[in-house]
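Single chain ahead, by itself, as structure tokens, in the form predicted alone.
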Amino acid sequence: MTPAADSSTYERFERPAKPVTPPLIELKKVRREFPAGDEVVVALKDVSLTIEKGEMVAIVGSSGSGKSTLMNILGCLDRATRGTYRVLGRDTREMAPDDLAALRREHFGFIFQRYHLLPDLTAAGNVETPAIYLGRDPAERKAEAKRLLERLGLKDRAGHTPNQLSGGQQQRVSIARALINGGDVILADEPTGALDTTTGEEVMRILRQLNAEGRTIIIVTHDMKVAEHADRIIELSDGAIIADRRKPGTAEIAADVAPKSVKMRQGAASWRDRFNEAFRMAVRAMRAHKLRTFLTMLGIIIGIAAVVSVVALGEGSRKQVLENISALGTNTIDVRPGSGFGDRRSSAIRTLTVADAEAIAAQSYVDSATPTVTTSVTLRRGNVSASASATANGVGDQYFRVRGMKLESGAFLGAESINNISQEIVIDPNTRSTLFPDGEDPLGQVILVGQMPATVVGVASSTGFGSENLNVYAPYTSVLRRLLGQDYLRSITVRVADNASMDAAQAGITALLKTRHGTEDFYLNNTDEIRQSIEQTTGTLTLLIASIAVISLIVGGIGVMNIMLVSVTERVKEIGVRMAVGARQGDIMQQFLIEAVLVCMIGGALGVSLALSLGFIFPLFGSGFVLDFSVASIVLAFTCSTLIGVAFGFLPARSASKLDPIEALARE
């Protein structure tokens, strides 16, 4: 038979163990110190405290007793200097800022003495804010906010902003905001401090009702009448607990009913909701400070407009020059005396002759060749004289073919005119309009070219190059003998045959002239080389000026950063409120980064519009500038403005996200 002692032992092992549930809130020797100059102020002195679910607790004490500091630590707005604070068994010392934000978002609801409502949001918008950071479905959170406001008697005030509400109404909005996420702990800091007696009683009635529904209520107050509404009163003095008493007849745990759980959206849906909220807040902030926003954009607008316009101007100029070169023919070679362009000794070299031109023209790879000489002259017809000097071009009969020029009227110079040293000329449209302003027919008219009278036999179309200058074309024999009194040429222009290689033609001409001259006292230019040189030069100039414009963009970006830093300083309290209701550091950073990017993107769009407007305005004033806009340059400029927003908005956004919640809330 089993002994009785063995029976009791058996019963002890068979009895199921009661599960141990950690306290809702547990503080052990919590100490909070603040630096004050060379001294250290101790706000809490080794406070140990346990609060269970469902309790209604009042923390009382005079000003400076440490009660607000204790509430801030309880609500994870502040951290203890030393000691342990656990929420549902989790040690808050081991939590990152976003983990603490999750606790505030999911477990705590704050009711502040000064309400701390966001001024740009409606009552419903303020109530919804914690639910956005929690990730609740938009339709669900709107319905819940409406239900809570209706329950608190604010159904008709849901669309009003805080400045349109009374103090009591604002406090009830604050209560609704604390309840939206179904948090199991409500922290109320002097909830009746800014209210009249009647409204204060109404707020306390609401808090008692919430406690009856199972929520843990922690009230911080200096008013013992308010504290009497609680079932447990904890009294502080000089940072230490001096009393912790319960009302007679109240249980240690007033209720053990879990608050209603809420469904949270996860992943992309939650991120999208938070992004939309950050975007809306950025737009509201920009609209609230329109002038400041515009002045911030101004640097970006000027910079983007300058970049786009300069690139367009460079491209337009390049195309215009290349078109002019093409008008001269794409397969022409100019032979000139000297070692190269800019050779100062070239004027003393007189070995290039008509015989050289004839020898070149006889080559199989040459389509045509013409001697060329030029000199500046004055033009006169009767009592009409040109105000500007003109260029008299001495040319051969093949010149017009070599240059690809077209005839508007009359005839070109022929071989007979060249051989007879005739005093005949072909004029360009500018000369015609200058000397024949009344529209007379110039053909057959006599013009005094310098000291040589000459008869107009034709009008040629403009070559494109120097199209605003006055040009006349006379037989080179006439110019050499009658105007210059010389027998050597300044250049020979050659048109290479279509079936011949440009490189082979250059090599052939070089070899021919070296044989004839016995030395290389000449150089060759072809239109392809001119084209490449001009493209390289215009590209370099465009890059240089665009670089200067980019500097203005960077200056504009620095302006954006400075203004955003000012904006962060002005909106510190808003940041603190958002952190208190559960915003992550990433949510705060995202909001200010979006604002910076929006400023730069809108500034970029306005800058592009300004540049396009300049493109339309220039031609209206008869400007010689040609702006050729490309989609690539516009997209690149717009992308640059966006990147500037990201680059220069990052520091202010990061600064905002790193703010301490309690310091932000305390800032005026």
Contents of the next structure:
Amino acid sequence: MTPAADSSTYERFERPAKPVTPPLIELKKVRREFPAGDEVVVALKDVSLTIEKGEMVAIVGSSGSGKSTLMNILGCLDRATRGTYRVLGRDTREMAPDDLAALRREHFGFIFQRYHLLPDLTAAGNVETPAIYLGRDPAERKAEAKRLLERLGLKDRAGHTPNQLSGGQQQRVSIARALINGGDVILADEPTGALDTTTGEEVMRILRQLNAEGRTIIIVTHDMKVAEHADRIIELSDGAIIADRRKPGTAEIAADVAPKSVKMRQGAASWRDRFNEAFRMAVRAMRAHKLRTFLTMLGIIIGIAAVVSVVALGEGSRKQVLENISALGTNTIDVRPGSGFGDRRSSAIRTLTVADAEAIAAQSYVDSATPTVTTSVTLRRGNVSASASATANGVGDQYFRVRGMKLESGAFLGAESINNISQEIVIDPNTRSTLFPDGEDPLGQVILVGQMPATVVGVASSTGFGSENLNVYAPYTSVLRRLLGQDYLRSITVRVADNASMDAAQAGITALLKTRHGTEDFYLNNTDEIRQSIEQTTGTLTLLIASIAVISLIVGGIGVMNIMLVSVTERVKEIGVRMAVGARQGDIMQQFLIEAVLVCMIGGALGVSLALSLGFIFPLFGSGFVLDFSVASIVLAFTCSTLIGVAFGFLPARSASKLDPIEALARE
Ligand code: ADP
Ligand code: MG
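Switch from the form predicted alone to the form predicted together with adenosine-5'-diphosphate and print that structure.
Let's see the whole complex now, leading with the same chain.
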């Protein structure tokens, strides 16, 4: 009766009758060479060997005779340089790494001299590992692990980690691990080598018992006393078999053991189990190195926070500026002297006149044209004078309509005020609060605009645009005559008729003024152009800063890659153990990729929250910055951090999955 056969979850598996059953293990002229500098070390010299099901074989020989090399080839952890190795008739040379892994997890159970348990897992967790890679039902594999530990006398040690167990106990855990997937063939390399005599005897007794149940046991030992437990002793010397003896009375071929079949999880369910396991391993690894994980994350946190808040800042200021512009109305054209914004000679050009404005106003496509002229003045009322200089805007009666201004009280300047060159002004709220601090009604009061006394006829409401300045509006005629003593204008603001096209109006005005001036010493711009140029500059700026932020993200990603490489190097041994118990390359890769992606995703989430809290804190300090977060940019940032995890985690994860199990196991 096999240990598993009494469990109701196991079903018997009927092997179809075959005329000749191939031997379990068949080596033919297997040679294994190792490069050692310029020379080649031949560890195995044309070894031919057949082992049948149910045998208990000891491979003995002095140190360096090639025992471990042979064992590793038998267990498909290593490949022969030459010769063939068949398992149940299948040539292992033709098998891919993942096929060999399947062979290991389905047929072989390894017992190592140094136990090779995973230090972070409990005894039960260690025993379960091969079953996870096999894809067994979680409840079933847990029950099976418990049962095996109980059988090996470790009932109350299931929850202990390896460093809480004695050597003998650890070796028994590793025996349980070898048995969990059935353990048809147990490969034990010096299983008693690290144990005292009594404990070693105990382990050999267990192995004998497992053999009596029908399992094939192959042990490697340098100790003849240990070897004497076996029915067959193969002696190696210098990589060649020098003796192959059988104990008298043992049958050449032991009874055929019927292989068991276990309840397996198929497809998605199995994949999910393995994913969960990889996920748990990744979290465990991150927890084990909290500070390191956090520092790695910091790069991602800062990068993502920078990207998200820069984009939000750009978007916020763009919206603010555009709101202000749209208050100006969309169908106005400004005519100014010079060749464009920032033309320094424009102040010397004196050809733009009131007559030009009148000519433009007479065009059919023009709704109204209002000349404007501005000058800096000091405002005074009685003994109160404004500390900052104010702007006196000389305007026409249409100006307020063109600009879309609203009144708070009083009235705007009318056509008569303009024609009469009257000394009347409209003031803005800033001027009112500066000159009338006690809340008096400014209407009808006289204030001094530069040298010109003027009566306040209206108070405009705040435009929200350039809101810190003081602005007063007087008839352009008064400003030209009484304040400046000039007759040329700073600009003419044209409101295009509702049914006329902007382009046609622009062409018409240009042609008209060109004939009037004989040259093009003026330029036009409309609010739409201003909007476009602002959108363009803020867009360029955001792009520039965002690309700097992206660079910091890439640096963060490289940090992740670096740490993952360290993590892989640190856990080479663990990778080797997992491969020995049957992990596929994909399983190993998944584990490290998940770790990298988790670091980046958590970093991304923290980065987004950091940016959001900045957006919350900024306005509290009354700064002019407005952060406008868009869901799209947050989702993008998050996707970015995940992609960074995948991209920069890929290389280390792949190098982990491509490790050679033997080299990995040998690493200390
Ligand atoms: P045993 O287990 O019998 O002590 P091994 O199988 O470990 O012996 O080694 C057999 C021979 O092969 C030794 O000479 C050893 O130095 C050599 N050898 C084993 N593994 C390697 C390797 N990875 N690289 C180079 N030489 C090796
Ligand atoms: Mg050895």
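Just so it is clear, the model here is predicted, and its values are computed rather than measured. In this text, the rigid core denotes the largest set of C-alpha atoms whose superposition between the two forms falls within 1.5 Å. Numbering follows the first chain given and starts at 1.
- Comparing the forms between the two forms, the C-alpha position of Asn499 differs by 2 angstroms or more, with the core used for superposition.
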